[in-house]
Amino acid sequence: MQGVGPRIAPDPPKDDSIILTARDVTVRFGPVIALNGFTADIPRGVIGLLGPNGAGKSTFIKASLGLIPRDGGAISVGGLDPQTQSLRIRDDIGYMPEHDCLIPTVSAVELVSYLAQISGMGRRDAMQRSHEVLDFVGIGEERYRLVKSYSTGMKQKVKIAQAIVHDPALLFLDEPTSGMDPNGREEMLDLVRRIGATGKTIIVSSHILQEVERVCEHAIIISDGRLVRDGKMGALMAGEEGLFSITVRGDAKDLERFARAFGEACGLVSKTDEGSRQIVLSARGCGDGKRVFALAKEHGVQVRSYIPDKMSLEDVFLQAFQGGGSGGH
């Protein structure tokens, strides 16, 4: 089935820093229009794909891979279309799946062979490398035992290593620490930061936004199928330029006459008591570190931390939900 929208022959990247790019990318099923004109330059590194459940991340990567027909607008992976160079593009990708896509009734050993063996190699390489990626997952002598035996955290293993086998340059992960407990999810990050290292490329669609924070070096906001917000993780998250968040310590009283000279001073935006004896004050226009410090001898508490403020990922995607996102870099 073709997409019934016109063909858009793809642009290449102009920037070689870019490896995958869309232009106005509309996809349906049925009344349901999944990705609505979306546009986005995605970079080389570790990326961060984010969005509430139904935003369209999905159906992005299945775009990308050539896996579901586009409606409308132009996907360029390496400067190659998926939609009518998916065999060439897909020896260059890794592509692990949400849902459970493993076969139970054979090993890891053997399934993770097959696909190798599928994406082009011999039989003889394809047991070597399965062993190779399964020890770097780590999956011991597990690798002999029936998929189906395994827990969750080890079938997320086993589809890792599957992406991976045959050396790809870009990695599709979608929400890879699905299912997993907490030691499954930093074991998983972990995965993604040595793979990262490595200089592949990987999209990690997720819609756990610290874990995003932590292992990637750029973000793209996906809802109802349109690009909301991106850019890099520093970018996003460098807060309102001019504002310092300034943690103190100190006896109650001394804390109250602190805030208010300081509030006099500075430009007091906010106010957090942090127990009876911290508080974080946040201010606009106070960038002299001298005059800060000043304050703080005289009224007789203890300057922890004066720093630019920063927000959190969340920070950032609620912004961007409530219309402080801008569509673009």
Second form
Amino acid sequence: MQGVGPRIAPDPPKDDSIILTARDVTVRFGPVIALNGFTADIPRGVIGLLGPNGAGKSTFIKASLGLIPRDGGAISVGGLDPQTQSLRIRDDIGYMPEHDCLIPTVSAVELVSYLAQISGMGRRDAMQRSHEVLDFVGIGEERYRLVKSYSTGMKQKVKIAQAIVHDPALLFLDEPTSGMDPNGREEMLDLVRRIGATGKTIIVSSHILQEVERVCEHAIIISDGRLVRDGKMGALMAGEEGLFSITVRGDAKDLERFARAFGEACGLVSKTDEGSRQIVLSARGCGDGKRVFALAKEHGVQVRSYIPDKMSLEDVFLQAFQGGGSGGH
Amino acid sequence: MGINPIEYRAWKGVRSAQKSRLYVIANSVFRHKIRSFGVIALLGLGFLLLHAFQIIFSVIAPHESLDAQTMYDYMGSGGTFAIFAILLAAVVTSDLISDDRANSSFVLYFSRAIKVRDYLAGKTSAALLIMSLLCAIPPVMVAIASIATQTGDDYSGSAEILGRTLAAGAVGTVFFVPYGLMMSSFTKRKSYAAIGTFMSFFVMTIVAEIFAGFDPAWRVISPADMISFSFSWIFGVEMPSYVDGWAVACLMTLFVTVPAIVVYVRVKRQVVGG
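What would the structure be for the form predicted together with the partner chain, given that what you showed me was the form predicted on its own?
First the chain shown before, then all remaining chains and molecules of the complex.
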């Protein structure tokens, strides 16, 4: 027996040091170009890999695992090339595939323990660890039933259990909530959050933006095999500097007068009616807001919120696809 | 009031060497196979029909030493041994790759630190171990029983035949497995793989029989005859005049190596999504 220790540092430094880099990566499947010069630096933490179906997310994950060959470019996982050094890095990588891949004729505990042994654990150790991770993902006594009798949600949990059983430092989750009901999705996101809290780097591939927005610290948006936009979640979703969003409630006439006065006092960017008694104004150059409150008092309307303008990840996504993407960092 | 969730705990153990992980696969496949009804039935029936009588006969019939002709007659002349070996190979190998194809579970193996070569070596080792329970171990038991009850004192000669028996057993064990694995890699259904393996041997036998009417040398393409000729060579008994020993050796080598290469290429292509 030869001890093979982890190659990717399990306790990452607190700064955004890069765990995975891709440079001009090209992957072709016959005439189809799945990755087309994809370039990104992926930091440690919980990372969202976003993109529409067929964008190249799964291909990038498989290329990072060395499961598919690259036609060009370079990928480095913890400083190692997955194409030529795949065996050296795979002990420290966990992969939860998107598609159904579990062996249906064995029980969950047998399957997870078997895969743990293939990852290098001793038999007894693997069995003990399998019970631990199945407890962690929330598979109870059902673990002794054959996998073929499981619901989609349970299969997803077993898939994540097999991915973490060997305690990898880097985890790829490909569409982890695929096919799950709302409760199951919530549980899965909670699992991702809890694993992420242990300091592991998790790359979550998904096309469901709300999920990524909730659990990820950093997002990478990919389309047609290219990086469209990436950055920390806060930076991506931050609106334009100096832009504020104001929600005001009152009588229709007062609101109309307030909007006119507000437009003259501040730079009105947009106005949205939310029914007859509420409007949302987007404005620039209102300083600390004292003028806004003074104007509201003067016109007899209530300021319900006055916040810096912030986009949802969906806005970021749409903006990126409408040509707003920087095409890189 | 809720219960605190079970938190994630790091694993502090030491990993085994990557090269040794094929034994995990071999062990798992062997344990599953040895509990399978089809395998148990074939092993039981095969042991009764092929070996049990021979063991009893070796013990009760007076004999001076273990001789090659007796072992050849028992192992290679009738074709029953080959038929059981083909059936067992078909049953044992049919699901080894087809099930992983059907379940798309290659990714579970190859996202871990294991090579295609090790994956195949693990599966093949388990299949060979099962095959040896019919093709190698019982003939060795027969030979040992015969040596133990021999009346003469030519133990070195008997030991030589024991060695030849072991070699014949190894040939019988190895011969059909790569072909069965190749059939398993062609389909996602183990039933197709099993029937395909058995039927292709059957078809080869029929073709050999038809063409043997024109030239008896065609018998070399029949798997049962190939095994029989190879046993003749191993035990040093006379081969039919129409058989070229080198042609048999070449055919047998091709019969083992070509399917093995095909399996490797097919699994490699599956893994890389080709």
